[in-house]
Structures are given as C-alpha cells and as structure tokens.
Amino acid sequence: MDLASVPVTRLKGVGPKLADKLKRLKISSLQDVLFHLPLRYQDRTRLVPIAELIPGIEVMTTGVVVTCEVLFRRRRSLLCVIADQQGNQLALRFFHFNQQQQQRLRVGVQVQCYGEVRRGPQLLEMVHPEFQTLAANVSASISDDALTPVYPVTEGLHQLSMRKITDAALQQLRSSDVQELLPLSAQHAANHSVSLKKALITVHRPDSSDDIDALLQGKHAAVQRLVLEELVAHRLSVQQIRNAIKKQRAPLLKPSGNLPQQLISSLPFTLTNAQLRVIEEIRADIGSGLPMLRLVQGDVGSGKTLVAAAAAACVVDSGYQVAVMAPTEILAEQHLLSFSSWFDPLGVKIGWLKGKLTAKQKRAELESIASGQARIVVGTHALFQQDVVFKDLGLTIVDEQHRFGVHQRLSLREKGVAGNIVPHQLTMTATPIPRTLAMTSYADLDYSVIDELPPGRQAITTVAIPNARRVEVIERVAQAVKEGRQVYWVCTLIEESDALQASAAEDTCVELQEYLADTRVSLVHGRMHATEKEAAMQQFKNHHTDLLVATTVIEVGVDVPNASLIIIENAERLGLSQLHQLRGRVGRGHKQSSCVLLFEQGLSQRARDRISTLRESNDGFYIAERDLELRGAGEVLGTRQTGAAQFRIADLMRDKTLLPTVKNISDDITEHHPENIMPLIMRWLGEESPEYGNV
C-alpha cells in the first residue's frame, strides 16, 4: 500500500473538520501523519507530590479538589484548587472551559493532572493542564511506562487528538509497510540497520524496553535512521534547486550612470568596510548574467537595509525595477521610509503596495508599477498577488526571508520571468546563521556576512532578575517612563495555542496598568486583528504610549529609537537567537539601553547557560553558534513554524558526523535511483518543496 496516496480521512475519527485542521500542519495523507514526528517527550512515568513541585517543570501530580469557582477578575477563568493529604495545595487555572469540565472538577473529587508548574498569585499553578478524575475507591497511579510524545499542533487540535490520529496511522502501518527510498547499502550505513517501519513505530511510541536516555538525546538507532533519511532529502532538495538555477539566465546588469555613487555620497555617515565588501559581492553577481541567489546576514543594526538600497541603485541605474518585500506592514513601512528618504532626492520613484490600500490607491500603484514609472516597489505579501505586473523586474529583495514560505518567495521571483530570464534575488536576515547551518540548509544560496557594526553603537546592558523581584522591575519601568524613555514588556509563553499567549499578555497588561496608573500602556499580541496590531505599534512608535506589552510578534520590524528598556518575561523559555532578536528592539538611539531577563526559580542548566551567554555577549554570531550548540538546528530558526530548513528530527550540531555519509548517499541516489528523489523530498519537505522548474 502506498501510504502517500491514502487520504488522512481514511483514519478512524478523522472527518472533514479535523482534516481541515490537519491540513494547516501540511498533513493530508497517512504518510504525512507518520512523518509528523514528536517535538519532544513528556515523562509521565512517575507521580510527583505537590510538596516537591518546582516552577518551570512539567510533571504528573494528584490531589483532591478543595475549591472550584469561576472568577470574573481581569478575565473570566475557572480556578480549581487541589490538595494532598498533608494540605499542600496547587491551583489549576482554565481560561477556556465548559460546564461539563466545571462539573467534573467539583469539590471532593480526586484529580490526576499533568502540566507545567508556574508561579501563581498565591499558589503554584498549572494553566490548562491535562487531567482525569478518579473514582472514590481508585488510587492515583501511573498508567504510562514510557515517554509520552508531544507533537507540533495547531489551534483547535489538541495533543490527545493528535496521539489518537497517530495511533490509528501506526495501526495501519503495522499491518502494511512504508516504502524504503534509500538504497539498501545506505540503510546499513553507519549502523543504521533499523528498518524505516521499526524506526517510525519506535519514535512515535517508544516502549519500556527502549533506551529512554538515548531517545531523548537523539542517539537511539531509530532516531538516527530517520535523521539520515531527512538529511538526505534536504541535500537532494538543494541539489535540485542548484541544477535548475544552472539552466537559467538573469539580466546582465551594468550601471550606466552614477546613481549608486550618488546614493552613498548623500549619506550623512560612512559605510563600514563590511557593507562595502558585501555591496561589491552583489555587484559582481548581478553583472555575471547568472541568477544571483544571495543571502545577506547581519546582526541587528549592522546596516543590511542600506546594502539592499545600494544593490537597488545598481539595478535601477541599469534600467530595471526592484521589488522589496517584508513580512509585516510595519517593517515594510520602515523600508518605505528609508528608501524614500534616500531615493526621493535622487529622483527615483518609490512604489508602495500593502493589503490595506483603497481601490483608487491600489489602481494607481499598479499602473505605476506596470508602466515602469515606479522603479523601486516596497510592499508586503501583496507584491506577489496576481494583478501585480512589473514592466522589467530585475531584482527581488526579501527581508527576514525565513518568515516567508518557499512558494511565496518564488511567486515574487516569477513576476520577472521572461522566457528563460529570471530576476536576481537578494534575501536578508537579522538572525545570524551559524556556519554549520548555512553550509547545509542554505547551500543553494551564496551568502554574505555583514560582521561589523557602525561606529558609536553602544552595547546593551543585560541583567537577569528572578521573577520574585518583579515589583523592583516594575519600579524601574516607572523610572524610565518618568525620564521620558519608552519601554517594551515581552510575554514569551511558548504554547501551541495563540490563545494562551494572548491571555498572558492581556493579564500582564492589566497588572502593569494597575501598578503604573500614570503610564500610557498599549498591548500587541498575535490574536489581534492586523490593523489593531499596526495601530498599537504605530502609537508606540509615535510616543503616544510609553509602555508596549507584547508577545514575540515584535521580534522583528519595530524601530523606536526612544525605547531604551526591554523586559523579557520567562526568558528561560526562549532560545538565544530569539532572545537576542528581542533585545535588539532597544539600543537604536543615543541613550544607554538595558535588557532585563525575568526568570523563574529552578532553572535547568541549559537555561542557565542561555541566560549567561546573553549577559556576556552582544555578538549575534557568537550567540547563534552557542544557540546551535544548546538547542540544535531544528529550533535555531524556528524551523518547525517557518518556510526555512524544516528539520523534523535532525539536529545539525548533534548529527554533523553524518554529513559525509549523507553526501555519499545523495550522490548514489542521484546517479542510480533518480526515481526516488522527488518521493524523498515530498516525504520530508512536503508542500515546502520548491517547484524546481520555476526556481
């Protein structure tokens, strides 16, 4: 049976509504379910007494309900308190609940629950724990004798549902088989003698006889068998892209005037040597006649936008148009302001496309683009809509490229395709990419590094403070606002549900408004409408508010020079690169800036290492390398949620010794088994696989 051709609706319990939710996770077939691998595992193999609970850990515990009531304070919630025989108490908090749940949690009922322990207002608490009620004569017990998998899910799809779907898929797998796409010799390479079928069953449902430590560390033979195949699929994908690029041509661009020099001469500052070097690398690319595919990476504040502007000047001076695409309206607006300030005095017309233009405005912009009057066009996703037609697109610039899917980036590039001629492409990221990752995941791109900051930029002072001293931090915010400065307060709940992130930000906003009565506080989170988010950010940027409470939506694209203090809650939850990006929201003006990392007690050693690294260094590239060491490539770029190198189980730092084997196997498949290339790529990259004829 070809598992890739069996629709997910064949599985028991998967109807049209559930299938729609699974589609958001790129799951449409039985094979997709089997290769939707666990992110991590939960240890439900032992009960932890309430007295031994520590904030920041996930545990199974039990107790009897002593109170259960609906509260109407900051927002409606169900608060249930359980206690053990010694009187130790734990709060269970639910923001989303129904009458049936409320009835199940009545006073006197024994509850067995699993969740992350957090510090609450009065008691330790779990927010939205998984729970079951026990009959009066039944003692709490451990039903699990192995680790419990935790899957990537989407809103409205819970872990229990995902496990049931996976159970149904594994039942089908046990009575059939999964196609082996690696050559027989490769399956036994480097001790990878576990069959693909056995590997999938083990990784999804490890049993008590499995080496749990090896599984958690990614060294189990079943994990390594899947890692090998995933890395081969990624290498084959990169090879396909490269092969397609070699068959295409691009405009041969030679500036005919002195627009690039005019741009540089008009600046009130001198470019760094790193910027000048990268500009020359770009000029060489666009003058070769071959399509440029260059990734420019630079730390926060290194001047990537100006390098992009210099590249645009070369292209415009050669008679072609440039498209600049950003993932959010506020970041696109910043580019519009920057490009307009640089190019308006030079007589170069800048176009502007976003989702929220009036019909009249949009018609005028589209006409300007189609006629070639607009030489540089800045915009969001609106740039690659069907009705956008360029006269002579020569270069596409994509900012924060990992926030766009492969198809989105290609859709923009296709706007300039004429016959076999394609536009050049420049992509930028402020997320420093470790060399190990760049050589593997971005091997289809040439990459430049702006490894020098402009002179005069002050390092951001970073301190770590336990949440127990929260009031002191709030007083520090009050002092900063009193001095006329602005402040970010970032809530970093990492949960599958946007709803929980939003509730955390909302609760914090109310708390700070109560403490800081004279401070103008605004709120931004992922569940707000786009126009609300943009309005709140714009208010903050215009200093109509003093304190912006936000989730990590502000990680990229907010430039407020007057903001000189950022507080990051639960800093132990985030990876180094993301913390560094958030910290980069301050330090953009002339005032000394500070970053406060609020953390819960009971930090793991890895969390201590992350916080310590951030306190010691402001160097994004050093931080990226440390992040790769501590977390692995699958998390460094947030790749489980983005269109970047979607590693599901591989970890480049951990598995780098496999790379020579991966190369050999990839070459073998290309030469002797080319029919397996696309099935392998589709199995592991799915819809993120480029349509190679259109690269």
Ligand code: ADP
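Positions refer to the first chain, counted from 1. Note that this is a predicted model, so its numbers are computed, not measured. So that the term is clear: the rigid core is the largest set of C-alpha atoms that superpose within 1.5 Å between two forms. What changes on going to the form predicted in complex with the named molecule:
Once you line up the core between the two forms, the Cα of G120 stays within less than 2 Å of where it was. Relative to the superposed core, E333 undergoes a Cα shift of 2 Å or more between the two forms.
Relative to the superposed core, G15 undergoes a Cα shift of 2 Å or more between the two forms.
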Given for the second form:
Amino acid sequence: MDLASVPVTRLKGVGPKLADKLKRLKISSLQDVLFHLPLRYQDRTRLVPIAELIPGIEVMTTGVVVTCEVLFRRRRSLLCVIADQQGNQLALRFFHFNQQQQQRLRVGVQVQCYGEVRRGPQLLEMVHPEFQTLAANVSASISDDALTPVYPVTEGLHQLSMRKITDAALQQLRSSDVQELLPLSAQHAANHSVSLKKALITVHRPDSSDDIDALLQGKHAAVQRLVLEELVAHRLSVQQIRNAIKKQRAPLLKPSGNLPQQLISSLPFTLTNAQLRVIEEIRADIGSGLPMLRLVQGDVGSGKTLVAAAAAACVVDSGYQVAVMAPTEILAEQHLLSFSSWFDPLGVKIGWLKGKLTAKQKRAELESIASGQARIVVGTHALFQQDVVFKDLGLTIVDEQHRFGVHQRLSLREKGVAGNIVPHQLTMTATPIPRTLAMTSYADLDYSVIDELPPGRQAITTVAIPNARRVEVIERVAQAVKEGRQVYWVCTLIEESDALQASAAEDTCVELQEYLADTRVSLVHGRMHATEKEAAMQQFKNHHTDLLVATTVIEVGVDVPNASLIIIENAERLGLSQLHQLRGRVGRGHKQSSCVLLFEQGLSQRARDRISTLRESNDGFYIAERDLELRGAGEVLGTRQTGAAQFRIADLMRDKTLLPTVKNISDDITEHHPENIMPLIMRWLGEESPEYGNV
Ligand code: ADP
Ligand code: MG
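Can you give me the structure for the form predicted in complex with the named molecule, which would complement the form predicted on its own we have just seen?
Now the full complex is given, and it begins with the chain already shown.
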C-alpha cells in the first residue's frame, strides 16, 4: 500500500471537518501524517514534588486542592491552589474555564498536572496546565515511561487530537510499510542502519528504552535517519530548481541613467565598503544575462536594506520592475516606508501589496503593477498570489529569507517575464550560517557577505538581571525615556499558543503603564489586527510613543534607530540566535545601547553559559557556533533555532557533519534512481504552497 495515496479521511476519527484543519498543516495523506514530525518532546516520565519546582521548567507534579476560586481582576480567571503534604503550594491559573472544570477542582481533591512552571504574584504557578483529578484512594502515578511528542498544530486542532491522529497513522504503518526511497548506500552509511519505518515509529513514539538525551539533542539514530533523508530531499529539490534555471535566461540589465548614483548621493551617510562591494557583485550578476540567485548575508544592523535599494535602483534604471518581499507585515510596511522615502524624491513609484487591502485598494495596486506604473512593489507573501501580474519584472528581493521555504522563495520567480526569461533574485538574511555550510545547503545560491557594520556603531552593553529586581529595571526604563530614548520591552512565553503570548504582553503592558504613568506606550502582538499592529509600530517609529511592549514578533528586521534600550523577559528560554536578533533591534543609531536580559532565578549552568556568551560577543557567527555547542540535553526550547524554518527535523548547524553523505546519496539517486527524486521531494517539501504562517 502506498501511504502517500491514502487520504487522511481513511483514518478512524478523521472526518471532512478535521481533514480541512489538517490541510492547513499541509497534511492530506497518511504519509503526510507520518512525516508531520514532533517539534519537541515533553518529559512526563517523572513526577516532580512541588518543593522542587523552579520557574521555567515543564513538569508533571501533584498536590491536593486547598483553595479554588474565580477572580475578577483585569480578566476573569480561575485560581486553584494545590499543596503537598508538607504544605508547599503551587497555583494553577485558568483564563478559559467552564463550570465543569471548576467543579472538578474542588477543595480536597488530589490533582496531577503537567505544565510550565512560572513565577506568579504570590506563588509559583502553571497557566492552563493539563490536569487530571485522582480518586480518593488512588495515589499519583506516572503512566508514561517515555517522552511525549509535541506537534506543530493549528487553530482548533490540539495536541491531543494530533496525538490521536498520529497514533492511528502509526498503527497503519505497523501493519504495512513506508516506501524506502534512499538507496542501499544510505543504509550502509555509518549510523543509519535504522529502517525508515522504525525511525518514524521511534520519533513519533519514543520507547522507554530509548535514550532520552539523545532524542532531545537530535542525535538519536532514528532522528538522524530522518534528518539524512530530509537533507537529501532538500538537496535534490534545490538541484531540480538549479537545472531548470540553467535552461533559462534573465534580462540583461545595464543601468542606463544614474538612478543608483542619485540614490546613494541622497543618503545622509556614505555606504560602507562591504555594502559597495556587494552592490558591485549584484551589478555584475544582473548584467550577465544569466539569472542571478544571490544570497546576501549580513549581521543585524549591517545595512542590508540599502543594498537591496541600490540593486532595485539599478534594475529600475534598466527599465524593469522590482518586487520586494518581506515575511511579516510589520517588516513589509517598514520597507515600504524606507523605499518610499528614498525613491519618492527620485520620481520612482512604489507599489504596495499585503494580505488585507480593501478590494478597491487592491484593484488599484494590481492595475498599477500590471501597467508597469509601479516600478518597485513592496509586499508580503501576497506578492505571489495568482492575480498579481507584473508588466516586466526584472528582480525579486526576498528579505529575511530563512522565514520562507525554498519553494515559496522560488515561486516568485514565476512572476517573471514571458517564456524562458526569468527575473533575477536577491535574498537577504541575518541568520548567521557559516560560509561553508551556506554553500552546501543553499547550493542554488551565490553568496555575498556584508562583513562590516556602518561606522559609529557602538557595541551593545548586555546585562543579565534576575526578575526579582524587575522594579529596578522598570526604573531604568523610566530614566531612559526621560532622556528622550526609546525602549523595547519583549515578552516571551514558551507556549505555542498565540493567545497566551498575547495575554502575557497585554498584562505586561498594563503593569508597565501602572509604574510609568507619563510614558507613552505602544503594544504589538500576533493576535492584533494587522492595521492595529502597523499603527502601533508606526507610532513608535515616529517617536509618538516611547516604549514598545511586544512579543517576539519584532524579532526580525524592525528598525528604529532612536531605540537604545531593550528588555527581554525570560531570556533563559530563548535560543541564542533569537536573542541576538532581538538585541539587534537596538544599537542601530549613534547612541550607546543596552540590552537587559531578565531571567528567573535558579538558572541552570547551561542557561548561565548562554547568557554570558551574549554578554561576551556581538558577533552573530560566533554566537551561532556557541548556540550549537550549548544546546541540547534536557533543555526544552520552543523550536529549532538556527538556519531555517524550512526543515522539519534537520538542523543545519547540528547536522553539518552529514552534509558530505547527503551529497553522495543525492548523486547516487540522481544517477541510479532518478524515479525516486520527485517522491522524495514531495514527501518532505510537499506541494509548493503560498501559505505563510502568522508572525
Ligand atoms: P539590517 O542589515 O539589519 O537589515 P538595516 O538595513 O535595517 O539593517 O540598517 C540598519 C540601520 O543602519 C538603518 O537605520 C539604516 O538606515 C542604517 N544604515 C545603513 N547603511 C548605513 C551606512 N553605510 N552608514 C550609516 N547608517 C547606515
Ligand atoms: Mg533588515
């Protein structure tokens, strides 16, 4: 039976409604379910006594309900306090609850719960823990002897249903098999003797005999078997694209006027040598008649946007249009503002496309793009919708490309000029991937580095302060605001849920507002309407507000040079590269900037090492390397950190030693089993889809 052709609806309990939700996760066949791999694992193999709980860990614990009441503070909530026999207490807090849940948590009932421990106003607490109540004569016990998988989910589809669905799919798998698409040579490769079937079963449902640390660190043979296949699939896909491109031509662009020069001389600063060098590389590419596929990498703040603008100027000057695509609306909006401020004075019309334009606006924009009136079009993934037709697209620029999958990135090329002529493509990223690695993994791209920051930048001072001294930090914010500086306050939560993230940010916003009565505060989180988000960002950019309270939505690219202080809450939970990105929101102007990492007490040694790495260095490459060394073993991080959102299980940094094997296997397949190429690509990359997840 070919699992790729069995629809999910064949599984028990999966009706058309559920199938629709699964489709949003790009799951439509049984094979898709099996390759929908856990993001991470939870450890429910131990029952941790309340006395041993520390903030930041996700654990199973137990206690007897001592109080349970509905509170009417800023938001209605249910607060239930449980205690162990020694009287140690833990609060369970629910913002969404029903009568029945409230009933179940009666005083005197024994509860066993699982959740992330946080510091609450009085007690340690768990927000929305999973819980079960135990009958009077039953003592708490651990039913799990292995790790619990956590899957990527979507609105209306919860972990538990996802687990049921994968259970059902795994049952099917046990009685059949999944097609091995890697040649024998792969099975001989050291360490990869696990069959695909066994690997899938292990990764979905680790066994009590499996090495927990190896699984958490991604070093387990089962994980590595899947990683190998995923990397092979990506390499093959990139090669397919490359082969297709080799057959194509791109417009031969020779700037005829002096638009690039005009742009550069209108700036209040001079370009760095690194910027000039990269612009020259791009100019050479687009003048060659062959399609450019260039990746520009530069650390946060290195000035990638201007390189993009200069490239755009060259292309516009040669008579072609340019599309500039950013992964989030906030970022797209910002590019729109920068590009407009640079190009409006030069008489170059900028178009604008995003998901939520009114029908009328959209029609006008589409017309101006189709007629060629808009010379540069800035937008989100809305740019590659079907109805967008360019008159003469010569270059696509994709910012922060690690946020897009290879296929999304490349589907913009299809917007190009007729026949065999495709547009040039420039992609930009701040994700520090060492050069050799980038060459291998992005085999389709040429590679430029902006290895120099604009002059006058001062190193960002980074300090770590325990949350117990939060009030001091707030005073520091007040002081900075008084000096006319602007401040970011970043709220982080480990929960996957947007709703909880948003409510944490809202709470913090209210809290800060209470302390900082005269401070003008903006709030941005993923649950807000795009227009509200933009309005808030805009206020902050224009310095109509002093403090921006935000979730990690501001992690990529936001540029407000006047902001010189950033506070990052729960810093111990974020990956180093993500912290580096966040910190890069400051230090963009001439002011001495600071970053305060707020952390919970009781840090592990590893967490302390990570924080000191950030304090030691402002170099994204160094930090990425250290990130890799320090990651792993029992540390639960939200998602894989470095390198890309486009991998399901591979991590380029972690798995770099596999790359030579990946190359050999790919070559073997291309030469001896070309019929397996498309099935492999489909299995791992799926259909190209213009859907892009929320910020
Ligand atoms: P990133 O590489 O992180 O995308 P940006 O393009 O947002 O960086 O640039 C960061 C800031 O530096 C912007 O405010 C930009 O105007 C400014 N900038 C860019 N190039 C230079 C330069 N050569 N000299 C001074 N400031 C520059
Ligand atoms: Mg940028």
